[in-house]
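Heads up, the chain below is alone and in the form predicted alone; it's given as structure tokens.
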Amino acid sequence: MTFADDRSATMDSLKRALPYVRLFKGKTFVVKIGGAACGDRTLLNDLAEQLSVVRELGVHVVLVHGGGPQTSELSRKLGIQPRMIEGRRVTDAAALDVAVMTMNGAVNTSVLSACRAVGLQAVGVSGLDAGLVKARRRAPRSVIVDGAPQTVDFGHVGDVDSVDPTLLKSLLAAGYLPVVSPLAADDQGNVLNINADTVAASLAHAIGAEKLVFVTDVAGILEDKADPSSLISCTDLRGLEELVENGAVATGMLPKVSAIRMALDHGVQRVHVIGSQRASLLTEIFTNEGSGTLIVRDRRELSAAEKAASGELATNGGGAAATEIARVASG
């Protein structure tokens, strides 16, 4: 490719991205990154670079991180066997100490380090800071374990009661990127471990985010979890429930499905599930092709322009970015 060809391709890319830049400038995105990516410095650095670009384009970002793999690894080193039920961690007193060390310590610091390397003014916080997330300890509940109902006490695991977004709004207004650990507390100051997907959805609702983006270790939601080529470009809550019912979405993805439902039911317009491959976030948000899965509340709420651009959503076709560009075209 000649220099002229390369320059032309660059100009074409910028032109295609411009409508998205206009659409999202001044809006807020909540991006949640899983613990697996947090443990890979190359992936983490790439995400930090992408977030830097997103912020330079005028979009505010709140980054929420998990830390499950790191918590499990440290638990085993300390002789504590991790226990997971329906994708959620059972957290006794010893497991809570490990979660605090990993989430508020090693993982949060690792993310902040990657942000520092690309010049992002990031600030590490948790749900405990300034009363950001108020939670209550989860009551024992009946779940299906090995095909049979069983009452499980999840221990020091919390469910979100409310979010006070004052701290986040202040940090965003001052030009900072909040990096949020999913630990919180109840009114008595008891520390609680909360699923990071749930925290991300709760924050997105509380701050009126335009988008909630889950960065995962797969390219998006797959119709067949064993087949990477079965990526679903776009679906809605009904389609998502069908995937759960037929077993395509299960185990560790179930908390994410609950978080997606919560976000869309409480005013977040678009939720994306993308992979952690290079430039996946920028590709999903600012190109026609997209890179992962877009989830909307109900495809019947889409405009005619959106349906046309997505190639008829009833077949799960189309692309996330195509739907977004139709929003620009339709005003």
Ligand code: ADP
Given for the second form:
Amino acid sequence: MTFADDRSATMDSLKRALPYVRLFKGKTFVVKIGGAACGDRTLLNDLAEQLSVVRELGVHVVLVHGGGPQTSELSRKLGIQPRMIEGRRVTDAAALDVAVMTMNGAVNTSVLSACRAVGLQAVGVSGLDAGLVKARRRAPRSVIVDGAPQTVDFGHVGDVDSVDPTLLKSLLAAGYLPVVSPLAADDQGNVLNINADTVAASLAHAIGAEKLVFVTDVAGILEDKADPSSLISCTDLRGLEELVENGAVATGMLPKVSAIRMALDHGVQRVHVIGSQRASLLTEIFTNEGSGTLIVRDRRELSAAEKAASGELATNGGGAAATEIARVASG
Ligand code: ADP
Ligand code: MG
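Show the form predicted together with this ligand, please, the one above being the form predicted alone.
After this comes the whole thing, all chains and molecules, with the earlier chain placed first.
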């Protein structure tokens, strides 16, 4: 490639990104990063760099992190065998101590340190801070374990009761990037462990986020989880339902699917599941093709005009209406 080619490619990319930049300026995105990315310094640094670009383009960001692998690793070191059912951690008193140490301690701090390295003004909080996430202990419930129904007490695991977004709004208004650990408490102050996907969806709903993005350890939602090339580029709630029914979605993707449903049912326009490979977030947000899976409420809700426009957008990449419509209509 010559220098001139290179420059015109740069111009093309910028031009194609421009409608998205216009569309998202001043909006809020909730980005959830999974445990795998949190535990890999290179991935975390790359992600922080991408987030600083998103911030520079005028988008407000709330970051939520998980920490499953780190929690399991420390548990094992302490001789406590981690137990997961339907992608959620069974949390006895000892497991809760470990979750507090890893989520509010090690993981939150490493995310903050990656933000610090790129000059992002990040502030670490958890669902306990200023009553951000109010939860209620989950009652024992019947779930299928190894093919048989069983009553499981998840222990110190919470379901979100309500979210008070005041703290997040204040931080965003002051230009800070909140980094949220998914622990919460009930009104008596009992600490509860909540799946980070669930927390991210609840926060997205409460602050009226435009987008919710899950960054995980696979490129997106796969039709066959054993086959990385079976990536689904775009789907809707009905499509997700089918994937759950036919067993294509399992383990850690199950809480994500519930969170996606919840967010789309409560006003979040677009949800994305992406990998943590280089530039995955910017590619997903600012290009028509994306890098992972885009999920909308109902693909059929696209008007005929939008569908017609999308054909044009897909070929010339222009126009202020260049939302991910092109992908929804074609993918
Ligand atoms: P995170 O820390 O990002 O929440 P999880 O391990 O909880 O990560 O969830 C992601 C995992 O879900 C993937 O690594 C994969 O093993 C599993 N999974 C199950 N079904 C699917 C599917 N259909 N497509 C992609 N991943 C799936
Ligand atoms: Mg998970």
